[in-house]
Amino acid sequence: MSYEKLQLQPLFDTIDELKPKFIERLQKAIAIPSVSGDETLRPKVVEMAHFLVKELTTLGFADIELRELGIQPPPVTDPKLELPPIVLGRFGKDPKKKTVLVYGHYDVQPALKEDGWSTEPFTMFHDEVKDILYGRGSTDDKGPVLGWLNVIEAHNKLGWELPVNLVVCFEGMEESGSLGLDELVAQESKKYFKEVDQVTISDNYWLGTTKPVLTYGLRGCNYYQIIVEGPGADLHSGIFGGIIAEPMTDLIKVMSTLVDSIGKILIPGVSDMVAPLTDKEDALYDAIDFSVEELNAASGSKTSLHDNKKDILKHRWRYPSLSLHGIEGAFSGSGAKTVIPAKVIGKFSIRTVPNIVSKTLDELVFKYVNDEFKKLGSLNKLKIELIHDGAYWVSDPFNESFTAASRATQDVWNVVPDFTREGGSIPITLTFERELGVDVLLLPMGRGDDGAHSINEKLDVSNYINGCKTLGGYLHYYGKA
């Protein structure tokens, strides 16, 4: 698709010129072990928030706030543990310009050298041969967060006005459930975030390693547990085997009726709710770079249920799936323990997609599980519960913000990005959309092999620097849209 190309080369050249400083900024951020899931490191998470405030101040942001969220709810070791603050800031308040809110998180996953890291996880290592930056948080999500700051610095150095007003919202609990963020977004929808026209999130990744993507959909997740209980205590199978109703037998019977070996959900009515595939949506899959070999490499096996790219991606992104996760209360150690467990809890989840209604899904699941249990004629008791749910999200990949991001990507990478969805969930996406009533864009910086929650997390320098160019270019194209 042809478009009028903006003259952004001076901005891109300035970003290239500032590359050493941008790498140093990321190095300083990685050095702060802001692990939200480790209570002993909570001071470091707060230190990271203050690091960002200092950077925002230096760059000329206004209305900078550290929003305290109060005490972290249980389970916690320290009942007085404070949640890390949310960092808010503005750059520009021109009523004639659009306002973009950018979201990111400054907390990271745990990491220890002894986990299998090749280098110290909180000391950034620059492999200058491959031009890769290693360190916890490099791609998830400190690199992208600092990318927005780098864009401002490049504009400042160039003496260019930012084409939009920018609002930043950086949280410190994303890796631990984003506690307090939903409430803050709701509270500030008509206050701090009142003028926001669009939200951009850079907290996801390319599908592969060579082609940039824009993400327009995420599956939701409803997580359930089935509780089956019978005897008053665990029993010896030599004494009671064959003469009492065993909860584990019933649980396995019921769980085996939920999904078949080729991934088909067996609960009636679930598939009927799925939005039909349109020709326009189907065509988006044609250009995507992906193969069965890439799936085999990612899974470490040749167990793909589908033999072509389009079916694999559709079943990952736009069709629901049901996965069995585990059984609590059953013997799971090595050896041969002949116990009959008195109570077992089976866990499973359903990844949801348009147009699955969460409440209707719960009703279908509960009815089906109870009906299947009744068929067994068991003397045991069964209870099914919803543990948590998170809705799916899907946007229009042809709207103003996606079009602007596509043009910026083409300017920087010389290729039309793939339009992708993701099988996982980023719940805050839906919160921003619902509470602010605006479009959300997922604009990733890193690659599919960055190892965000794994050992040796990395960010290629080309993705970091070209990512900054893409973020900056996006603001210009969106500002003109």
Contents of the next structure:
Protein chains: 2
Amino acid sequence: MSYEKLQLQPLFDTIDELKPKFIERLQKAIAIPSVSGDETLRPKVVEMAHFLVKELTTLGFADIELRELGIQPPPVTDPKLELPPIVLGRFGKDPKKKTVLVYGHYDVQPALKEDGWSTEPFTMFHDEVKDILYGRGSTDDKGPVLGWLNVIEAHNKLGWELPVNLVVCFEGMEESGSLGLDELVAQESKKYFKEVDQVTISDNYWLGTTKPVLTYGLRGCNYYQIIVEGPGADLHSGIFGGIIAEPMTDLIKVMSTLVDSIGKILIPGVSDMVAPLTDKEDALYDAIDFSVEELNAASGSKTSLHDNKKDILKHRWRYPSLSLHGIEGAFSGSGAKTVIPAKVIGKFSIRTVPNIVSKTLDELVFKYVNDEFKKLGSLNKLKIELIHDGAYWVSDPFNESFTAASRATQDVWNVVPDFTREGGSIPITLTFERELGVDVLLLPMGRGDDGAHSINEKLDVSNYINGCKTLGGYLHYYGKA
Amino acid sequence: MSYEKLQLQPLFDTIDELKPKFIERLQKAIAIPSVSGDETLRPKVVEMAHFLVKELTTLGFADIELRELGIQPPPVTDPKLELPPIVLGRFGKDPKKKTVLVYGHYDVQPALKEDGWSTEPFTMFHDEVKDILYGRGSTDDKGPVLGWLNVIEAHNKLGWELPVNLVVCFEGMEESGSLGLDELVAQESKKYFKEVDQVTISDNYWLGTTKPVLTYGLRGCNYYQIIVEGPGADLHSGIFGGIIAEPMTDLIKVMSTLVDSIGKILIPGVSDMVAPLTDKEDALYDAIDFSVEELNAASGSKTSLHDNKKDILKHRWRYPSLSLHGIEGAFSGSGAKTVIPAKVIGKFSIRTVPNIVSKTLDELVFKYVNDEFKKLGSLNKLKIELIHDGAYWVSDPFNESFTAASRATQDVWNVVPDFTREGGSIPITLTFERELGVDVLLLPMGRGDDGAHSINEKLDVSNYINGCKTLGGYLHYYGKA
Ligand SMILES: [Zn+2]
Ligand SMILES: [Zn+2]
Ligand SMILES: [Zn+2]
Ligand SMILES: [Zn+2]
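Condition change, the form predicted alone to the form predicted together with another copy of the chain:
Below: every chain and molecule of the assembly, starting with the one above.
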């Protein structure tokens, strides 16, 4: 794919020059333990919002706002706990330019040194030998959020005009369910976000550790629970075993009919809804840098259901899967407890893909589960319900923004990025697409081994700095397209 | 069954006379919160032992000992926590008389008013309208323990000689696994317990609420766990769903093959080991006071697997059953968690009956589970293990002690007792039978609705007082037999 190269070398050189300052900016951000899931740290989450406001102000952003989202709904310890605000800002308002909204989150996952971190999680550690920055939030998502700010700083220093109008939308509750975000995006779609032509999210990761990727698809997830109940209370298996119908027996029987040991969904009609694989889509998998060995390394086992890269990726990205997660209400401790649980709730979910219709899927699942239960002739009662429903997302990897991002990536990394999808969901992607009616691009900065939600979360300096170049370059290619 | 009646009326009258004193004795005992499962209450358990020693001393027992059992093994908060002592005592040592050992426990289950008790659990409440004594330990097992002491007091008051030598063995850890008891019984079998001809335990309950019972059998319990493991750590179902073999899928499949929804054990060979039902045994079930409605009331549901009394009782007492208890390592909370658990441990147990050979059962279970797993063609690993093994117990309901107890019951209650078994196990029964090589009789005092381990535990005054008469009468009939 040849293309007309833009003259971005001065921008890239300036970003290199500013590297120490950019690393210092990340260090300051990591030092604020903005853990949204820990109520006692809520003031730190708010402090992080103010940190961003200060940075945006210094860089020359306009219309900077802290949007309050009100009281956090239960369950909370403090019934008056305020949600952290959403930070909005605008850089440029030229009607002749396209407007890109960039989304990121400034809250982080919990982290304690005692969890097994090699260094203090909220004190950035720069391993200068490996050139890696360690710390909670380094890759998820403070590095990428600051990446956009770094791009502006480099433009300011160069005296370059930004090739697009930029709108930033940074939230502080992403790691805790993005409470309040959907409503804000809906409200502002015709107001603050009115001119937005495109949304770019940098909050996912490369597939592996060496090759940049652009992400154009996410699976959805329909999460179900099967409730089986019989006795009025938990019973002792010595006294009641053999004389009453046990809910666990029925639940386990029904759960056993959902999927087989090689991952095939046994509910009729589900696979029929899956979009056929086109040659064009199939070809996209050829180039991708991945292997069975990488999967084995990631799962810590040799339990891959497929023996080749393409099948693995297709089953992760474009085919549905069904996982049995667990059972609520049954004995779950260690040791031996001779209980007959009175009410058990089996949990399973189906990862959805084009063109599965969520409602039709629910109907197929409900019918099948009820039919399987009827076959048992049990005296217990069964109920099945959908408890969560997140749609899948697929974009066109050959559209303007993906093409722009691909060119920027090639300029920076000297390689055509892999076009990937993800097995999991990023609900905010769908919110922006639906509410603003524009394309969304997922443009990750970090590597697949960054350990976003684990101990020793890190961001390679090369990913941080080249990531800034890629974000900046992307805005130029997109602005010219 | 006609028999030569002994002249026990003076004993029964004396017990009636002493009723206020016996109730006061129980009141004092209930007031000591001897909860063995609560480390902070351990001094109260010890206090309860000393209370018994004082009572035994006053009544004229000899060789009274508090046998220390050493430090309680982990898990404990206080690594130096001493086990409560076993109280031993002897009343009479006449070589011409038979010697009966009576076992009971002076510790109780935890109880808090906040659990839902109508009155303070450790302050005995005498409902004089219903003539019921409420309080933790009233029926389990302080009432029965004091019953034996009351029998001695009545003899003392009458100036009657006890028709047998009595040995008491009261432990303080029954509700917490009877730690140390097995060892003590084994040690003393040729010493303190050398002359013992018979062991009587009053620590279970009538089947219902109106008819006295004698208990001649208990099911055993073999408890198994199936461990399935694959990935090195828990995985996210979005990323790994559909591409790796999931341990939960395999475990649920294997667990689903163990038992069907009408309680039939599907493991070949298990039912073949069950002792055939003789006409004589079958006839025992005819007289028993029980109904489907009573089972429904007890289970709080209409999920009885059998539509008649005899089948219910046979399946509770003389047929094996298999219960699925739960899964360790899977998601067990409320809500939706999209985890693929890396290692899951399924728990199930089989209630055993004559003539199931425990070792053979293990072999059948292990082979079957491994075969069923192999059929799945899974890449995960499965292991099955036995984690607890308690033997069943059956005695001859027509032997000397049962006959004596039956006659005493008829004298007191004017009805032939039901000969019952129990679905659960009372391990100490087997310990005494095995270590002393003598018959054991289970002679309950309380009713089926006493709520031994629940809130509002109670003992009807009629059961307490008539229970004392039955215990006393039993010693006379047994002594003469
Ligand atoms: Zn994130
Ligand atoms: Zn995250
Ligand atoms: Zn007891
Ligand atoms: Zn008990």
